[in-house]
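The form predicted on its own is given below as one chain in structure tokens.
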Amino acid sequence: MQNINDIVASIRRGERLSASDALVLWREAPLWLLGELATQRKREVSGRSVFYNRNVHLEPSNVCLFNCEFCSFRRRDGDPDAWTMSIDEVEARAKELRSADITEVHIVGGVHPSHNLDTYVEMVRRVKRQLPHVAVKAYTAVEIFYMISRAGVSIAEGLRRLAEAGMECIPGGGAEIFDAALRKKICPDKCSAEEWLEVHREAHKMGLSTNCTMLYGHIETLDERVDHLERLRKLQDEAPGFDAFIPLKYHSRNNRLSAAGECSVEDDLRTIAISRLFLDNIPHIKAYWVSYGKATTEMALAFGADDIDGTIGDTTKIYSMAGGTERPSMSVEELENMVRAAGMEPVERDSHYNVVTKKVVDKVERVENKMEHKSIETKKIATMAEERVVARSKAREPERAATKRATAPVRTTQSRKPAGEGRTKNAKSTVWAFLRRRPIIANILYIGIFCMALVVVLFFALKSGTRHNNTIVVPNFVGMTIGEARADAERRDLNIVVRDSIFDVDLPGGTIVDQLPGTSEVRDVTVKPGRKIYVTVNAFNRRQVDVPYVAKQTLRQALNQLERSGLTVDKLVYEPDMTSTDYVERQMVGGKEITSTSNRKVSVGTGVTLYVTYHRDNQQTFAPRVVGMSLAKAKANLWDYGLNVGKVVYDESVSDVIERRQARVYKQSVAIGSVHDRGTKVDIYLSANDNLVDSLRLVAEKEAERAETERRKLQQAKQREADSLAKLGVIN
């Protein structure tokens, strides 16, 4: 494992991103460092393309077998809001759609318990036969298992049916997280990890192209999504078929984990630029602008996403029934508009990323015929003319003759005009009455005139507008108060913007403890004149917010839940428990517990103390690594891990409170790995010397990774001991 230097180093030089150093990337990377490591990527793959597609969502049904804890989609048969659409309605649907300008239908929906193989077949067939040429990107992995294993066939088998029925490609959905005991946690009846990539697999072996997701922001950990993202470049690098990655937010509404809230934007924007930096050999990475909505999408397009999905026109139901967007739907222009507003060139794109160009080429060739066929008309009109014009010069010729001779003017030296102003006279006179004769080549003229002018006028008016080349170096505002950043920054152009606050009883109000974007010992970090910081500042008074109630649900949650609400953990009592694990039973504020009915209101930043559920075979965990974090994160660390905070302890390069904000840890008290019960407290040693702090973490780093491995082999030797036991139970 390398410290976040050598791991740009080696991104720079393309080489490939190991699974450990994704995590310090996703942990410590600062994020404009991401966007600019991901952006570089993205225009190595596609350059300034971003795509997308005309397309339409068809949903069958919302009624579902399975009854995952985040779907707010999925309903039960009889539900008042359930649908389920036969064959024939499907059908009908399609012919709707004849005349709508798409290029993919996308089929999907709930895994419907009266529906089999044959079923799938002949949706896909019906909807091929009325839009042959539209290709039709059809259902799940998951639904594909079901139905097949259903049907008792191969899975190529069932493949094979259904590409013959007209399916093209395979959307990514149905994927989640592939760690085994989270799956159990969330989507426990749906098919395992490794039967969603073998359906890949099978499908990228018969030429079929997939796309693959994952679902984020929910009860997972940074290391069960990376762990997910290896899976994928495995299967890719084994069986090369997946067209792009898509990340899928989890949106809370109308589910059984809406506790865990939702994350936040920064994350969302640090998933795009980790997918697009460790799935190196699938090339495209997008942003479905559905989940992420129409601004976080068009910034997802600085951090390495190049494809937005498409037009959509208001045919899905799944993430707007979860709190995403309400009647998904736009335009061809707002999408290319959105891509341009990023800097980026938009292109339309079919289902398997070829450019379309048919309709521009087919709008260009009815041009090129009507301009040939008034060029045509034109000739014909001017010939016609210039023959009645040479008729009545002849019948006029002897009258001209005799006008002539009596008019004629006595020839003198004195009368003649200097010889080239005639010449200029003569010719402009002759290149006027040419353009006369041919008005194509005279618009031709004007057209290429107007256009040069206006090419100037535009390079002028862009470069004074966006101010080309003129950039100023972000300047450190951390430890400034408000005031004096707001005078420096205005000095250079730039504009504070307070984004956020804290309160730390040791630090002045006003002073600001945190900036966006940031700056870097490694490089100078540039912006446009005017641009906005936005930062963080310490208030003069500590805000007070209610206490929310975190019990009955996971420690996880729970501690999603206090952190938003701006309170910390005083600590963790684990108490026995005969069914669960880091289960929330109650909750204690200054001594006192807080119920479903309290309405209490504390300081920001104060600590909960949470009585944690352990079943007797989960008493012990094992210490994480929180060295090379900060503080905040490595208390995160612990606690998620089930253990407690003990002594926070500064050395002697930590001289004030601002360097005490920017300290790491540099050691802790238990060894890395090590079993502890859970509840055991453990001491935290924090410097502000980056290079003692960097040393000792690439100790840790290799300590971690070997102890992970250690942890892994002993719970696969577990789970082999219990898969045996369970089969001589059967047999007996």
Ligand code: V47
Second form
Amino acid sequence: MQNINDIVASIRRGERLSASDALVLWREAPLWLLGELATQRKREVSGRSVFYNRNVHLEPSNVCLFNCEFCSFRRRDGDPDAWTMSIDEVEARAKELRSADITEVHIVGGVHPSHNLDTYVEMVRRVKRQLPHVAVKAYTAVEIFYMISRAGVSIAEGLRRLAEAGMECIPGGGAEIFDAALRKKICPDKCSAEEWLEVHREAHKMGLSTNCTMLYGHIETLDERVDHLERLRKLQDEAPGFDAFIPLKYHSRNNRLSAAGECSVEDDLRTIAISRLFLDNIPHIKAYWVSYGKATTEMALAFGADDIDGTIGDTTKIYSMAGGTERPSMSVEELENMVRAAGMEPVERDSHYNVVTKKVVDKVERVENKMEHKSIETKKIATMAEERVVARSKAREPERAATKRATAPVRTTQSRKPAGEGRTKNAKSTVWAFLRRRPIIANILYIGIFCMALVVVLFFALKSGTRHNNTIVVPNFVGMTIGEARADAERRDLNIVVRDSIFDVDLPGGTIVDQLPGTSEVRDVTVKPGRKIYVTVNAFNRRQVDVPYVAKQTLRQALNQLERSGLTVDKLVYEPDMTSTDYVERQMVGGKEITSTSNRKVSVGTGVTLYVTYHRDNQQTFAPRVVGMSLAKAKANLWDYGLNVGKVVYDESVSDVIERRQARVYKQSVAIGSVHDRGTKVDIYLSANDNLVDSLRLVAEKEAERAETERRKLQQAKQREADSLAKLGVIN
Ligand code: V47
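What about the form predicted in complex with the ligand, after the form predicted on its own?
Expanding to the full complex; the earlier chain stays at the top.
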């Protein structure tokens, strides 16, 4: 599809968003549009409700066998600031929490070298012994996979033991980013994406609900984010059971990925919105306030989030140790105020998204209950005045999982009656009784109502008759300059209103890139005279942005940081090095070197020259597939492989600037999988002819698969050769 207008129309029709369309939206859609679309989708799922809960975290240890690049929490056993609670200490902590007003304990810690499945099971059992009324949400799939593999039992059996001890649901941590190559870089010890997904699949099959997360804003690409979301969506289609998705913003303090920096708030909001739109089968999108901070969380509610997590009570250190909210704690009142400030309705939930009602039943309501002959059962609930009625989930029967899910995102234990409904019913029955006793008055009233209805019908019929031909076909303003569009609109009695602006280097300033209402190739879109047409315009003045210092890190990290700052690559200049390949040594902008202390601002879209290393044994790289990709994506892909962008040529199907934005690559000057020196220039040829591009893309995808297999074989052969040389003692 690729064209924003078409993608938006398809979303509005309720169609599923494809991965490639999600990428286009992510890169190109104006922020306001994402907010509008995601809010609409959120409303369909949870109306004006935004959920929170009363929870605490229990972090029994920060000692972890695994050593992830992004983690600031982890310590080695024996480190001065390492802690490990014994099982008795865990139980004592749970006992302290008996007086706390909570519905959930979230247990998560490290993968402790001396803990096994029995330890983890016993921990849950002890917590549950002290807090039988509280739900235990425990252990990430990474911890679970490790402990279960170590115990040598099946995942199903391990989960069964944990569930039997009282684990009611599984948090979403440990997913990070599923892409295997990136996972290897940022969390090489953790279980694979497939293993993480398998734990959740098994849990869902058993009727255990779980959450899922994505750690974003470090060195991952947008493609990798979309791939991650796609794998979650696929699992949810196959084995539903995810209650909520939580995009986790990477925090950069005190860990080895710090040089990647942190992403912008705009990126956070885009991520929340795309998650809402893409994950059409996961009911809740959580803006975890501890990670985002209060201001961004509040904004996230206008971008599709419908959950903000809970009171926390200063019980988690994962985020504060990485530079997130210090001593995180919010009262119910504060959480509710935050939701109300965003114009939504706060709703307390339990761990299964049952609504927790704090019902104060007044006298009037009890009388009404009697009059309406409510069932004895309902009355019993109603007389539990002043009590918090917490919807507790029963035993977790497997069929429950199959019946709940996205179709019924919110369950309430008491059907919530709109305020005053009982009184209205009462009044109605009194009016009817009155009319039955006085038939003459009733007849006069009926005649009066009939006459009024006739007048209303005639009024609307006449109005539509006289304005019958008074509609205007909405023209396509996209591609016109704002001046041209205004003149054209005036002739047609329409009003142009600029609603947003973007900046695209490839387009002249003032060009309209989007409009609402849009036009359709299938039928005319008509509006009334004087109607406002909202347009998005390409700005004249480039936004000024800070040039980030991207040197002294890998090429990939540098590219991601540039992308996030709205900058691009001018050129990759490769230089030989004794030790490393694809490491950025220096960077220049406009002929001037940027250092870590330079305070340089440039226009958005400016190119940065990166001086990158190659080791003498590693001078060559492979040409990736760029056929089928947009210009931006093709460029990013080439740089990622250490190649430069050469000529960019458009075919005759591209006649204007707008078609340029929609064009995709149909030819590349070097064969997919062919070997080249790093820094080689690759020419790309673009077309707006979708049929042509799609058919060539299919061929290219096959070619890329074949090249990848060849490459792997070659690599294995080289490895074998090196191994046998090493055995013979001929070490290079
Ligand atoms: O898996 C670790 C992330 C996760 C950093 O299910 C970091 O309701 C940012 O999963 N910057 C654990 N993130 C927390 C988690 C979670 C939190 C709240 C609610 C739920 C839920 C789940 O925290 C880890 C990792 O992805 N993390 N370090 C960091 N420096």
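Throughout, rigid core stands for the largest set of C-alpha atoms superposing within 1.5 Å between the two forms. Computed from a prediction, not measured in an experiment: that's the story for all the values here. Positions refer to the first chain, counted from 1.
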item: Flag for Y666, CA shift 2 Å or larger between these two forms after aligning core; value: yes
item: Rigid core superposition, Y641 Cα moves 2 angstroms or more between these two forms; value: yes
item: Core-aligned CA displacement of E15 at least 2 Å between these two forms; value: no
